[in-house]
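Presented below, as structure tokens, is a lone chain in the form predicted on its own.
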Amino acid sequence: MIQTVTSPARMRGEIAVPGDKSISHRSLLFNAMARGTARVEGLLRAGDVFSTMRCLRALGVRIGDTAWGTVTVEGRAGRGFAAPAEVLDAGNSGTTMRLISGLLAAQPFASVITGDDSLRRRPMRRIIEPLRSMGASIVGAAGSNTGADGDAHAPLTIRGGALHGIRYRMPVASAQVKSCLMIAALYAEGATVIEEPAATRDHTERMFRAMGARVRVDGKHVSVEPGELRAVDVRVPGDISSAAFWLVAAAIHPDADLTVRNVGVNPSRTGILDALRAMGASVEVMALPDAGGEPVADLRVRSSRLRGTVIRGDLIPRLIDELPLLAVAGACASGVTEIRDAQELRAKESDRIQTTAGELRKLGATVEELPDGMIVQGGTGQGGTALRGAACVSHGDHRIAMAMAIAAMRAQGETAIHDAEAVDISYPQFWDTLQRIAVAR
């Protein structure tokens, strides 16, 4: 699929974004993992939620549908989970294959994980070492690049068994691999500390102590102590990571109001709100209500002169997704925004640091490309890079394919995005909303 996208003369709208990936996520696992019934409102319906649902169905799991967007969870009580027929199958998504592989080490059964080409590429060995040392047995793939890498990728062959706690210290910030061992956590004889090098989004956290689970934050250690959780009601919030896109389309673009309404603004996520704060936005947080635990609030967002910023440091875990998109933002701001601390980014659906240089040259930007992260450089008077359409590819990645697109709202000509199709991965709606809040004149 190719999308055309064109800069509008101006950006009007209240936007609604589906709900949180994140959250959406842990909702339907952590209920299935649960004693009782839980309803799950405003659950995200994109590629990535659909594996995690495909394969707790795979496991035994009761997930009925009520209406769009809720749906109703039945757990299984800890260890009531059915031996899978078939070999699992978490699709694009790395959360859906870390967090049900902490579940699966727990499972008196052997069971099979994979996922398609990109997911096959991304390390697991951060997952597969500290299940062993829990007590899991597990054996993966050797990497499609280097022999030497071992048996550190998917497909996951796990056996599970009899865990025990551990401590144990993250060598890289990373939420999924951190639930993945708080799952498995719950199953182990004795308590287990994880200790993260900064601190990472805290939905897991949150979560588990609405649902009973005995969980201690002490600074950077997270320890868990083994219990059962019980089923509770989620509203799912708008997911901050979707409304950012708004976000910088708004802040780039000469003339736009935005207000981006019922999104999740939890602290461990909002890393994008200070950055773009820090490049002189115009941003309005206006708060409302929390939803089970989760704050949230309306967003508003209007044209501003951007400057170039240093994004870096314990920032990095609160805004790694969009960092694609600040690159975009960078593109368009005077001066230098400078991005660092983010080697994590090359182990994503793409190579994103690879991936947003090249595609963000292609409109015109100049971009360097760090090991760690990029330079971008702005332009030298109050505004950004004069950036031109292009054809740009998404390559099959779609926070590439979303952060191209806002590029396009700001620049001169016609924008073809090929493997547009990606976004669906995320945000199935992207391109309708895209152009309900275009206006031609």
Ligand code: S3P
Given for the second form:
Amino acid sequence: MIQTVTSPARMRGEIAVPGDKSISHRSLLFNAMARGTARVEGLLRAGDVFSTMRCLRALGVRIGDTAWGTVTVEGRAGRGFAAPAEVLDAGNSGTTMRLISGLLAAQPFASVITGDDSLRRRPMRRIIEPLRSMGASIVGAAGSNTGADGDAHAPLTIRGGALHGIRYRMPVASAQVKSCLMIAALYAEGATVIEEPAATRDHTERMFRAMGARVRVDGKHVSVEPGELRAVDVRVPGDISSAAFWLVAAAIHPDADLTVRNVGVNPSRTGILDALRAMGASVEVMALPDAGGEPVADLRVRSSRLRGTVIRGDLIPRLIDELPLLAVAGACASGVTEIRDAQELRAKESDRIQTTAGELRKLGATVEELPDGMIVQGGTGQGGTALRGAACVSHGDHRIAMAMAIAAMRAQGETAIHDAEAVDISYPQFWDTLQRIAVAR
Ligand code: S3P
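Now that we've seen the form predicted on its own, could you pull up the form predicted together with this ligand?
Once more the chain from above appears, this time first in line as the rest of the complex follows.
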């Protein structure tokens, strides 16, 4: 599908974004592992979460889904999963593959989990090695653990069994790896202690606690004691990673005022707000009552004169999925925006350093690729680069499709986004919302 985007005269409106992707995956998976039945409200209905649902159903989990209503999950109380009759398909979803692998590592049967072309290129050694040291048997594609890039890849063949707790220092800051090991830790003998190089999103810690698990966090150390989870109802807040598109759209447009309602503002996810503020954006956060142990707020952003900034270090995991979008903001700012310490961007649904730089250049931006980030030239004086419409491609990556659409809302002339259906992975309503907030002259 090709989607065309032009810059509207004005942007106005109130937006409700779909449910948080990270929390949606976890609400299904952890409740499937728990004792009891849970109701999930506001679940994200998009490709990645459907992948988790599909894998769980193949493992014998009953999930009741009433088109637009509440989803119910019947827990399997720890080990009550069924050996899957077929290869499990995680689609495009790294979270599905890495978190479910932690569960499979502890089940008394063998299974194979794979995904689409993009997911089969993504690094899996990061979960294979620690799960093996807990006692699981896992092999990567073609029985090998080293592909051409020196890493291991799906399909993963996992023979689960008796696990023991470990102390593990993660070489990369990844909430997916941390969560995979926390899941396995519930089934292990003895405690597991995980050390993160930088703090990553803590939705697993929060939900585990709400479900009665013994989890302790001490700085960058997370320890988990073995035990059973209790089913818990979840109200999923809006996804800040989806809200981020509208926040940047409003900040870079000359006549915009947008409010995004009911957004999860867990501090491990709000790096985008900090970065936008550092760039001089007008961002208002209006706190609402918490939902299921997660802070929630309405966010309002208005047209702003942005200036370049430096994004690096411990801030990176707090805005990892928003970096393509911050590169767009950088192009529309005055001065230079520098993104460093973000080599993980190369291991996402696409190599997001390459795809962001390549697509932004088509729109007229000046972007230099670094091994671990980008240098984006803004404009001299007030206002950024004058972007112009072009033909862009999503590279099958939902966040690249949406980031380029936001840049196109500031560009002169028409932009065509090819393979625009990629947005269905996390935000199927994206194009409708884009049209709704655009006010014609
Ligand atoms: C996620 C963690 C991040 C993020 C992804 C969702 C999660 O991945 O990019 O979109 O739900 O745990 P990494 O853990 O690989 O950084």
